[in-house]
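First, one chain by itself: the form predicted on its own, in structure tokens.
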Amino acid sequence: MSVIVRFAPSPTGKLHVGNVRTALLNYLFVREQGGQFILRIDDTDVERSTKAYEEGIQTDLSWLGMNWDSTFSQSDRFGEYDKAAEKLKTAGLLYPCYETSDELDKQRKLLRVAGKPPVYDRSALELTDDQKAAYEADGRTPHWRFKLSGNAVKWTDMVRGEQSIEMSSLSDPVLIRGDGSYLYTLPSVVDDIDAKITHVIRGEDHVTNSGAQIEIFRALSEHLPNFAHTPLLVGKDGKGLSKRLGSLSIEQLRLDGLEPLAVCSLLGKIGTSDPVEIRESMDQLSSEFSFSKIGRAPARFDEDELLLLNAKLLHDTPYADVKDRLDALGVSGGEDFWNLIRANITKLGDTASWSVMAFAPMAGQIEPEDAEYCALAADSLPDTLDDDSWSKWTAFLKETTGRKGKSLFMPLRLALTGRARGPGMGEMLQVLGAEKAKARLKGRTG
């Protein structure tokens, strides 16, 4: 059987780490299986869906390396949903209801007061044609509910194991609103049937929905996909991410200078039994993927962990892989400079400030009490520098001034680079050159 999965975002907002993790799990599974990855644009909400958001979704997925094999939009398939709705109506499984939102809310409150579950009472099934006509004469248009069987729906979930949902505990789901627009449920089932989706991989907040959808699948077709419901993503504090999704959009991570493989390595491994470490490629992530590795606890997304992974990725990245991007950032120095500074950056954009420090004119950072020492250092620095210059120079300064440790080295580092931390000063001194180094040590622009 050829494996076919789909990622189905709504173009009503930006992709964030939560729904991208769902996309990634679909992608890794299907690539490991050699199947097809479909991008389905769930744009039945025509008022809120925009082309800009749709293009943003595609840009984000492409940046992350999740290329799709085919794509389609639900807004092009309303005719197919109409046919499915008519089939369900003919079978007596889709029925009109005329209650207002206030009436339904009152009904639920009364049930709760009586200690009963707030399940819809199916009173609409008792309406006569005359009563329906009277409602419509009053200006009410029906919403349409799918009639659940009342039996237990069971399936073997690829993450959660054996699942059973009692349909008698659920209200018949509304499939069509009073204005005639479709909710998510029916179009999703129709598309999964027509696209021959073999595996539906999504968050565990859809478990109950799956019970109802399985009954709709069975009412419309013999096709029924496998299901995998994964734990939801939470912050490192265990709380939901909903209030911080703006800062955790994929677009923002990209603009912030994160590496796509760092994002995928984190999202692909948190919540699993594998160590959270940088992988060499998406192919490696795919080859390691297994539903059996996914735990039942919520997956914790930690932005600090992402930054550490991003830094580790850059520290091991050869110059050839970043040359064009460094050129675009205006970073000078070539391969030697990259090899010197890469262990000191978290994001590639950090290289720009190091390049400015090394190659642009700037004044040294000298504390008043260190001015005389730095001037002596400038006068004793040789005009020609080599690999041994730093050690010989600082040995001379130590012997001459009696300084040692931090008091010996830190004033030199601050005067030459303006930073308390950074690459080895032996190499950095040679990058700066004697003329520039002497100027900075004397507090001048160099």
Ligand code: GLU
The other form holds:
Amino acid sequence: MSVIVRFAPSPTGKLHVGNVRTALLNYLFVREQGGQFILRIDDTDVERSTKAYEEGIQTDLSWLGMNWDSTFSQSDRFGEYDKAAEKLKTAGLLYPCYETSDELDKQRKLLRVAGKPPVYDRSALELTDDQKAAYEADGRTPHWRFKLSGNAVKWTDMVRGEQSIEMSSLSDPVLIRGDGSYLYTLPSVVDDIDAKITHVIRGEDHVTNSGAQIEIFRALSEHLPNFAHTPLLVGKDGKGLSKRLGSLSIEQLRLDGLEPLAVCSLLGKIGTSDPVEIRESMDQLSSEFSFSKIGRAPARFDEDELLLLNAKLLHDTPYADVKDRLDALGVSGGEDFWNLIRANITKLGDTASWSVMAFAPMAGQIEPEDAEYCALAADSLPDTLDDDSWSKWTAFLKETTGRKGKSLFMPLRLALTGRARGPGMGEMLQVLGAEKAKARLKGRTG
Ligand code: GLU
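What about the form predicted together with the named molecule, after the form predicted on its own?
Below is the whole assembly, all chains and molecules, this chain first.
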């Protein structure tokens, strides 16, 4: 059996870390199995879906390195949904209902007051043709409900194990609204059948849906995919991310200058039994993927952890892999400079300020009490610098001034770089060159 999976976002907003994790788990699984990854655009809600969001989804997935083998949009397939709906109507499984939302609200309230679950009472099933005609003459158009079996639906979930959902505890789901538009439930099943999806991998907020959808699968076809419902993402405080998802859009992470592989390494590993660490490639992530590693507890997403992974990734990135992007950022200094500063950055964009510091004119930062010391340092600095210059120079300064430790080194670092922390000064001194260094040590712009 060749594996076929789909990621099915609705283009009604930007992709965020939560839905991209679902995409990633689909992607890693299918690449590990050697199958097809389908991008399905769930745009049955024509009012809220936009092309701009759809393009944003494609840009985000491509940036993250999740290439799809094929794509289609639900809005191109209404004819297929109509055929499926007809089939269900003929089988007596899709029935018209005429209640207004106010009437349904009232029904639910009464049931609650009576201590019963707010399950739709199926009174529409009792309507005679005359009653239906009377409603329609009255201007009411029907919404259509799928008739659930009332039995338990069972499946072996690839993450959650044995599942059993009592259909008798659920209302018959509305598949078609009063205005004739489809809710997501039926189109998704029709598409999963037609695309021969073998594994439906999605968040556990869809578990109950799956109960009803499995009954629709059975009513329409012999085909039934496997299901995997993964725990949702929460923040590091254990609270849901829903309020913050706007700031956790993939677009925002991209604009913030994060590395796609850092994002995928984090999202592919949190909530699993594997350690959360940077991986070398998507191939490595997929070769390590297994449903059995996904735990049942919510996966914690921590932005600080993402920054740490990002820094770690850049720390180990060779110059050739970032050269074009450094050029685009206007960073000078070539490979030696990259190797010098990469351990000191969190995001690639941080290189720009290091580059400005090293190559653009800047006045050194000198405390008044260190001015004399720095002037002496300037005068004793040789005109040509090599690998040993820093240690010889500071040894001389130590001997001459009696300074040691922080009071020996920190004034030099501050005067030369304007910062209290940074790369090794032996190399930095050579990058700056003697002329710049002397000027800065004398408090001049150099
Ligand atoms: N468009 C649905 C969603 O984003 C798809 C769910 C599914 O994967 O079936 O929740």
